[in-house]
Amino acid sequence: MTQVTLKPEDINLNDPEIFERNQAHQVFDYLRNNEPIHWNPEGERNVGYWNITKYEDVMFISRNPELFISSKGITSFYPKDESELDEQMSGNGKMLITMDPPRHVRLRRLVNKGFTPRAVNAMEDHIREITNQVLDDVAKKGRCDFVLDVASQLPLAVICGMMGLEKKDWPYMFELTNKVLGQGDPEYQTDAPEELRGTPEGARIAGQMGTMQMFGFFAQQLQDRKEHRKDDLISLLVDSEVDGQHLTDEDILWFCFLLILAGNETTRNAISGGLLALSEHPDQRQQLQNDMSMLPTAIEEILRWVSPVTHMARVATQDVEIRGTTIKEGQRVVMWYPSVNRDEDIFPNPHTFDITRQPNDHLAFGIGEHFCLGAGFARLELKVMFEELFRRFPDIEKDGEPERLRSTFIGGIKHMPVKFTPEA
């Protein structure tokens, strides 16, 4: 990892290359110890915001949704000129993750039953079957791109199955998810002219096109469910009511948009980042492979270490003081999960990857009102994947350097070549 010389005035966490170069932890270490409430300057198009890097402060913000609201957007980027609000931002306040109480609580209850511990546990055999189908596809090759061929395939299949999407549509959902959540990465800016790829305008075009295409696809799915109900989440939403009123088509489309994005991207990155972490810490990997009963604590350490969602933003509804700094009404605060998950005040030896770490109260899934709805599925998918992966390919290892996603929002790996002894 290249060392960077830091000066507070030069720190700008709007720069996705900090994350792509894997230098973010140096910045977070500096901020936690020197300026835990740090003003991130405005950019050419975006407003400034407060970087929040300590665990205790993120807990306070997350547990006070009346003081810090989600409906003004959950990402660090917010345009100075509100006429520039893109397709995704038009969903502010309209989907669970960008909704405030009390409506947030009512809508979350609608889908909660599909994500209870009982519902999750009932899916284990099915998830194991999918996992082995995914591994079957690479078993004889002896090498593959772990992200594209393995890590992305399991969570994609699970959430698409829960939504009743046909298998032929799963690759399209993968493509659109990359466009929307990876819009800042030139690789996914295929809708932008070549000269704009890698620019903010290229990112805007990619995100906008991905969102529009996703809405077009789910509008057709919604129409189909209205005519032919299935045993799936979309049909559940069609029949649901809040305060005696059926959900509008727009409500359902934003639900679908969120479910498909959250249901596959973050777990994909936890699986990829988990294998990378174990590969880079061979003593921990050996310990785990010698005793797979340690997998539950190993998974929590993977989640802490990887922090697949890099940040969430909130907006202050009134002046609030944190650590002697006044956050003014209307200002954005950005909670950095990779930083709080390595906060020295909470985690002893935070930069040590330790699969036996207990307690491990990481915030990889957030906390409070917006705690990740799919956390149970993510944990189960990680468990099953590593059980089956190490059972079938115990010698799987990196076969080249991973390529990280250029993003300030998703802590992702795009490509990771691996090799293993092929099955006969």
Contents of the next structure:
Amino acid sequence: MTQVTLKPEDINLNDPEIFERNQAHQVFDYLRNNEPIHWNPEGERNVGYWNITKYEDVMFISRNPELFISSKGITSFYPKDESELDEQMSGNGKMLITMDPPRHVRLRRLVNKGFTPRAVNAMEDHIREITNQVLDDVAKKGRCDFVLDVASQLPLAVICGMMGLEKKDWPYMFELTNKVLGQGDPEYQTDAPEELRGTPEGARIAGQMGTMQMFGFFAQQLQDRKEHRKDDLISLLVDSEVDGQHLTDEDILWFCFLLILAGNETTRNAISGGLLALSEHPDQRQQLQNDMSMLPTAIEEILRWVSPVTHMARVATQDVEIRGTTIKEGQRVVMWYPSVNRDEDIFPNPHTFDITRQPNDHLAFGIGEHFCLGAGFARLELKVMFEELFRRFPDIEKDGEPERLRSTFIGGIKHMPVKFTPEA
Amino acid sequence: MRVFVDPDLCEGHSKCEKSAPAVFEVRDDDLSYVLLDPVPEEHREGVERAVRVCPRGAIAMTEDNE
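For comparison with the form predicted on its own, provide the form predicted in complex with the partner chain.
Let's see the whole complex now, leading with the same chain.
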């Protein structure tokens, strides 16, 4: 890794290359120790924002959802020219993740019974079956692209199954998720003309097309469920009421959009990032494989280490002072999870990957009002995946360098070649 | 001190139960219940930790003189 000399005025977390090259921790270490609340300069098209890099500050912001709202968008990017913000397409205020209290809690309660630890654990056998089907498909090959063939397949199958989608549609959901959440990466800008790929305009086109295609797909699903209810989340939403009113079609479509994206992108990266972290720390991996009862704390350490979602943004509803810096009403704050999860004030030896770490109160799932709804599924999918993976392919190892996603929002791995002794 | 769990926010993550097992119990309805009222001082550390680590910020405590 190249060492870079940093100055606060040079730091600009609008630059996805920092993440693609895996240099973000150098920036975050510097900020935490020199300018923990740092004004990030505006970009060509987007407004400036405060980078929040300390654990306690992210706790404070997350615990005060009325003071720091989500309905002005949850990523660092917010256009300078608000006319650029297509209200119809932005989804701001329309999904759980971009919604404020009190409506947020009411909408969340429609589905959260399906996501509680008890409900999740009841799915363990089912998840183990899917996991083994995924591993069956590569078992005889002895090598594969771990992200495409393994890590992405389990969370995709689980969320698509919960939403009642037919198996033939799953690859399309994977493709559209990549377009929306990986829009900044030229690999997923297939809808943009070749000369625009790798540019902000290419990203805009990819994101917009992915979103439209997703809506087109779910509009058909919704129509189908209205005619024939199934035992799935879409049918549940069709019959749900908030404050005595049925959800509108638009409400349901945004709900589906969020569920499919959040359900398959994040856990994919935790699984891939987890195997990568274990490969890079062979002593830790050996310890785990010798005693798989250490898996629960190992999973928490993987989550802390990988922090698959790099940030969430909020907007201040009044002037607030944090750590001596005044955040002005209307200004944007960006909470950087990879940074707070290596905050020296909270985690001893934060840059040490330690599968026995306890306590490990990482914020990889956020905290408070918007705590990740799917956290239980993520944890269970990680547990079952590593149990089955190491049982069947104990010598699985990296067979080339991973390719990271070009994104400031998702700490993603696109491809990671692996090899292992094939099953007979 | 007195301790309250907001049933609208609680989702049964059970972090409170692990932090202060004598004070909180997560039941079959996926909600956490406070077992003691008032909560004796000896449980203060556990309760404070529960308030802090609750993923949903669902736990509140008040002092006896409030």
